[in-house]
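Have a look below at one chain only, the form predicted on its own, in structure tokens format.
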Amino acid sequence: MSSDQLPVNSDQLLVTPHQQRAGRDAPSLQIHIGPLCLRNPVMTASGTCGYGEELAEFVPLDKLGAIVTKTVTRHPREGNPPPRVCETAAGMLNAIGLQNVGIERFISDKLPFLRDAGATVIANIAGEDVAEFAELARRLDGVGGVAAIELNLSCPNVAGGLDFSTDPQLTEATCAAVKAATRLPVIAKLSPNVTDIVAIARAAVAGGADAVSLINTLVGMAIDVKTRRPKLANVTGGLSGPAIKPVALRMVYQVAQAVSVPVIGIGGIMTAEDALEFLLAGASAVQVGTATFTNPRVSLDVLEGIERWMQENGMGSVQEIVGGLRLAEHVPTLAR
């Protein structure tokens, strides 16, 4: 019999070119947050994996995107009270408080592991006021081993620590601020305690901001009713876990459609699926943070799913994904 009379398996008729190539090659990972180039859309969220090293006996950290450093300031912080963490349905609250090094530590005792474990950072700061953020952002130009900056708008658990990402004019500001400071991309990272998210989007975009990331967290309270205490010092913390995705994926849904930047997709994300969800919503990227408190290794567990699920799917790019929403045509846009 010759070879083009061999009998040809059912199951072969189904394979697609795409799904062949699927087979042959690997699917293309690589995503752009501004003029920043990542070799995939998996990063850790800020304040979730501390300054790396935590993470590195679990996960190789030049495997990831890039490592999200938990928040720095201008000086050192300990933080509020403890309790300062309480598990809740669903999720967790946490009222650290912005614990940090501060600065000059960051940079000559944190970022060294960084640079010598490969790991693309993206340091994370927040200021008291604007020139303070554009002063935390001068000093970090030009120091080897930061690839980006995420400036911390909307923290809920110190004083003010909203303020930022409230107020548009002041998002506006305070990026525009940093933007002049720095040759760094600037990530603006925004709260969900607002009545109009895009509005805020909109102003971090006009001040510069060359991604947005979303959301922080929402803030929440549990009390313990046999001692009719909060069961956080602080009284009130930042709700995460899966609790808060519906919530941040119609956010960055509505913002994805309201912004020309990249968008970073953060909440609630403990499964690969998980994350799709949010780059067919539109963004570009994704942060895993709480999920890493029960699963040390759950970022690179995503990063690996999304490769696979492309490699089902026939997709030769992650960008084939971003934004492939399917929606019926009477569905209005949620943007404003």
The other form holds:
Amino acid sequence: MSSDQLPVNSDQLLVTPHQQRAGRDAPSLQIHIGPLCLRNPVMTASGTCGYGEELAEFVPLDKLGAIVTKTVTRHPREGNPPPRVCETAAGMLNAIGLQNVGIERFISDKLPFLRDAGATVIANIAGEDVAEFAELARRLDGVGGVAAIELNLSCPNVAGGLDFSTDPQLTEATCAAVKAATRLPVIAKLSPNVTDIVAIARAAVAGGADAVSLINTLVGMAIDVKTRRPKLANVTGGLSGPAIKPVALRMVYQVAQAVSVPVIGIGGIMTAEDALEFLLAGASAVQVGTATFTNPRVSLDVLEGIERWMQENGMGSVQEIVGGLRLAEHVPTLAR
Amino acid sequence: MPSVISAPILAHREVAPRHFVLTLHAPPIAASAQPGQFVQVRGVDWVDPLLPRPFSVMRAHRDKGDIEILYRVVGKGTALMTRWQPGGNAQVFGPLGKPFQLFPYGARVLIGGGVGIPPLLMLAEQCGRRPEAMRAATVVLQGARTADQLLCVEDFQRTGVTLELATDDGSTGHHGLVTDLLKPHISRLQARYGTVEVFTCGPMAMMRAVAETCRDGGVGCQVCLEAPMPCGFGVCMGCVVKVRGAWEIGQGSRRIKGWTMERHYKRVCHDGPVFDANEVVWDE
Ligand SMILES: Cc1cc2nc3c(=O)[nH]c(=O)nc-3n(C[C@H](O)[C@H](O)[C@H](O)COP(=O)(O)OP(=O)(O)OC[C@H]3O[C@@H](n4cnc5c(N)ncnc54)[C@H](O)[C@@H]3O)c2cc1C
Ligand SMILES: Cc1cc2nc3c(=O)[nH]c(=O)nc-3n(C[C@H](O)[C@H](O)[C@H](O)COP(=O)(O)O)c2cc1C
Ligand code: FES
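Following the display of the form predicted on its own, present the structure of the form predicted in complex with its partner chain.
Starting with the chain above, the whole complex follows.
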């Protein structure tokens, strides 16, 4: 990737001598997500990297900013019947139905591996009600090897799964209950399947969330015309991949303007350039999801691409990129 | 350990109507691929289609570092692949999945059809390297609709193992289903060699019929399953198949396996694609 294809040219940047010096040395990729300090801004998204074991065959997990583990629930879940996935234009639909090993086996069987691999773990959880979210968070509070908790407020593939993130009151109550139950940093993961994502993001922050991450998948469907059947057994599923990137970017931009906490950008990121777009729009970090299916090492490629771009542009730290979008004067602001 | 490679395309040729063999230079994959394992293949710049396509490894030339896959054109991805030319590159990662398990003793029947044939060719070539006396203990049964849909016939013949063919229209070999051929071979080989293990890959209905015949005949059967596979390396949970709970006692040849009433989903890509036929819940 050459720097002139990228959204910001080096000659247009105001580079201070300090930054120039920093730029010649390896740039600092470290970032802060509220109280959480990550070695770099590139993570793998929940549900697209399992619990790390298989990914570790391709990627040294301690190189990534964090790995966000597959959503765990109080009890193991067997998931939806197949077919659970189908490809769509520049993306895919999934209706996995939160197949997972449950919180206890996550702690006993999955965390030790991640800890030994030196991974920074963000544990993604989903409860059936506010109390269960709090209970899961409390359970994770004491165990070693979890750096933060991400709340899956928005899984569209389970009955009632949408309730949390479409309702500002429930979102706020869930975040507040989880914050009260754990000392770990709490990230609220938001659904794009709402009319006003800013209202939900504000509610999460009001509830005490240390950061918000967005977006989860967009609800969609596909039909096999030959058989006249839905391509997914679950009929509908969550759309992910490059197809959703523009929507995700717009939502990250809106939310970053409206809230004071760090925003984590997710949706269709395939390259370093995609990730830089999210950072410029106001995200402090990114998660790579579906792209990992196209190439298990892609998160490392994204990271290396960001580092190279920072070097080429004399950037000393990631924080200098965050929110660096340039707007003409008098652009209408999207945030309300 | 699997690798991700931008692999030079060395050769690409049509071997039957709408069937192509693609040769890629991928030394780390060639070095370790086993029969039944697969690779995820994708154009280096694909965005639409986006996801890699899984294909069984048909040959791994360890000395040259090359692998061969055989694919049938069925949709968007495989149609794009037909345009790939030597000199270009393809993204490939693997080898993935659990291979067929071979026991050093006993007779083997390899039975399949369609694009289930590539992994069976790799297996047959391995069986062909058994001691002379044991070569006759391997039988390959291949079925197709018509004679021109049969795949790799000469390659199978070269391995030195016994090959029998079946076609729906009778244009070559047995007139009827390939599964018709299975039972007599099992009985014959059982009488002669004691143990028989059956290996199958092909259409679901065929594999199910093979599994039933083997269960009734009391012989072991390994099936190589297919499923839509977004990732292929076990992280997405998209490719599951329903299986029975298993128990096991003893070790090696003394091992006894059994199944429970419990059912759950396993990933075809990572826990398979090769499964014990008795483990699979066929009526789901
Ligand atoms: C472990 C594994 C090993 C495989 N090995 C081989 C192999 O060695 N050779 C090979 O040719 N194929 C093999 N396949 C199947 C192959 O992956 C698919 O045919 C391929 O992904 C289709 O891609 P496409 O983009 O052309 O079709 P898509 O555009 O994805 O699909 C087009 C249409 O074809 C249908 N379709 C998808 N797969 C098949 C299929 N297998 N047969 C008929 N119709 C299908 C789809 O339902 C859809 O309607 C294997 C699959 C798995 C899971
Ligand atoms: C197969 C699959 C499974 C997913 N499972 C989860 C999950 O368990 N929990 C969750 O919060 N998000 C889950 N997601 C959503 C992703 O984490 C991510 O938010 C979304 O896919 C958008 O990013 P992408 O376009 O980079 O994939 C899943 C996505 C996919 C494709
Ligand atoms: S294809 Fe992703 S788990 Fe099997």
